[in-house]
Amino acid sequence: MRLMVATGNRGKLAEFAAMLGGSGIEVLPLPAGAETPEETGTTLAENALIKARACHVAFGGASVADDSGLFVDALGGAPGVRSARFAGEDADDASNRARLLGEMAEVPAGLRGAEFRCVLCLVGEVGEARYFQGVVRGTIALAERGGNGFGYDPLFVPDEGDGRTFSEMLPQEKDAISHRGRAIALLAAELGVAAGGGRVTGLDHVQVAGPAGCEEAMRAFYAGLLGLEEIPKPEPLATRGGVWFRLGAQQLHVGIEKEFSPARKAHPGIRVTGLASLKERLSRAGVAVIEDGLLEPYGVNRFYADDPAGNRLEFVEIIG
């Protein structure tokens, strides 16, 4: 069975792949350049359906999407369905966590209860929709801890754990008790497969991200230092930021992030094909590559390099 995951969040994609990809299900990412629709629903289920249905209509076949939220007792259930936009429409993970810590600054330890909820929507081959929900209770930590995961993971201490945040756990440990892990396990049971041990398939590109306003530095880095040929942008992306180069017979797109942080793991729309070739060129140019193995349990390679202007670039490859 082929199952397309309707998300631009590479952390989520890795979790789906880790739990479903080893079961005979071919876990596919959205095609390059595809965008998920605006989440206009008022519930997690509505938003999951919007994304899964749009993916099914656009690309055909079975599609699955999730919407997840952190519901904090002391905040009356906030941020809830607006968890990804808690600090504003253009918020990133770091700003959302900062706002949450600010809102919880005066809340004592005994009143910091919360729960993560996840609703998956599976839209099947003929368009029927089925839902699967996972919930995990926990508390909000006083400060961020850990370097794994994404979103609110550095602040969430699950009740069923040993006092570590989700970000301090190995991916497999988190998946065993997390809200999304539980929902995916229910999905796997519905599909008649065992969860665990998977990899993403159908993904043959690498993501590259840089901070806003770095296009000229990109030209110096990729055209000047690495000797790549700049090419016109493809028509569908002609009005967007970023620069396109040719890497042998392949193409490299260098894009611009509004809120770039090297700690973020998801940079949709910013892609390069051929990680090995790019690493080799960086090495020949004398550019130091900083390896990062935190995502390896999910079948993800990641490294960093600094361009001549001092911008730290993130390279992420999900192994197919």
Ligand code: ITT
Contents of the next structure:
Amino acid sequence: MRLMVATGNRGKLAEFAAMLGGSGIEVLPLPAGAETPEETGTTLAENALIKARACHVAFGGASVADDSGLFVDALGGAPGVRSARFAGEDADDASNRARLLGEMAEVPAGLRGAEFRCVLCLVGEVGEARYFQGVVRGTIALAERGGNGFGYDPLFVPDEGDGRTFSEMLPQEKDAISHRGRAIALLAAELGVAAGGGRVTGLDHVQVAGPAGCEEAMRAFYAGLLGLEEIPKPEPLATRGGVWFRLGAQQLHVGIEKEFSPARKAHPGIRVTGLASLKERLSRAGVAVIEDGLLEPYGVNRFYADDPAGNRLEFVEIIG
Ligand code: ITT
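Right, and the form predicted together with the named molecule of this protein, after the form predicted on its own?
In what comes next, the whole complex appears, and the chain from above leads the way.
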């Protein structure tokens, strides 16, 4: 599949290429000389649609656009949708950062919270639009640090990190937790590919169990991250809690237990192709991967990871 990324921002394009390259999706930049349209929307989603739609109309085929911004608590959510033009119509990354530092000069350490938000809009072959979102929380540093990334990266310290700014991280470290990385992972799942390659083809089985209230986290993990298709609850079980997914010819039931005991961990086996890239994708999303490697003499390559409810999953690649 070919996917044109409707952006004039080289930093964004590099992140799309890094995450989707090798997945079987051919990531194309805008043709030389092509420009993105004026962003007249008032929300990230409206602007993402404007850019993706214009690209689809001009060049045909599937197009994706990203609209993103930095929302700073102490500035009432500014610069937000106007992040690219924070320092004025001729702003560039350096002048935007300088203005942000200026506005934050008097704001004490405990009140420097902020978040990056990203909305991707995918306009498919026949013109239908689908949206994917990602958010990352953090704080605004007192001074710029680091040389990687782009935009506000030298000033953004993610809460899930170790105190480094995005610019001090390796690109793959940023992608694993960033607003765009999260949105691209959801896009990849929707397209049926692992961000980084591979496709979940089917599972053997089975019932896993989680504590009350974990449904959304389990859905985000199984549907969002693994890309499994959620299906309606089977009729006789319509009143029972939980979420169902298709597993090849069978079904996976993620049950919600009132008195969940982590000691009752399930151990479902999940057959995949592209095991290495799935492992990479899970690692990028912060899911601990427990290495096991190639088990002779069966010729079975496998690894284990824990889902949000603590169920240990076995991912298996049958070779040959
Ligand atoms: P396109 O519209 O051509 O995609 P743009 O840079 O104008 O590129 P936006 O309109 O979405 O993109 O504006 C996003 C602003 O937020 C821009 O100033 C970016 O530098 C900044 N930004 C978005 N994602 C970022 C990230 O991952 N790291 C740092 N800054 C980011």
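Positions refer to the first chain, counted from 1. Between two forms, the rigid core is the largest collection of C-alphas that superpose within 1.5 Å. Predicted, not measured: the structure shown is a model, and the values here were computed from it.
Relative to the superposed core, A58 undergoes a Cα shift smaller than 2 Å between the two forms. Superposition on the rigid core between the two forms places the CA atom of A45 less than 2 Å from its counterpart. Once the core of the two forms is superposed, the Cα of S283 has moved 42.3 Å between the two forms.
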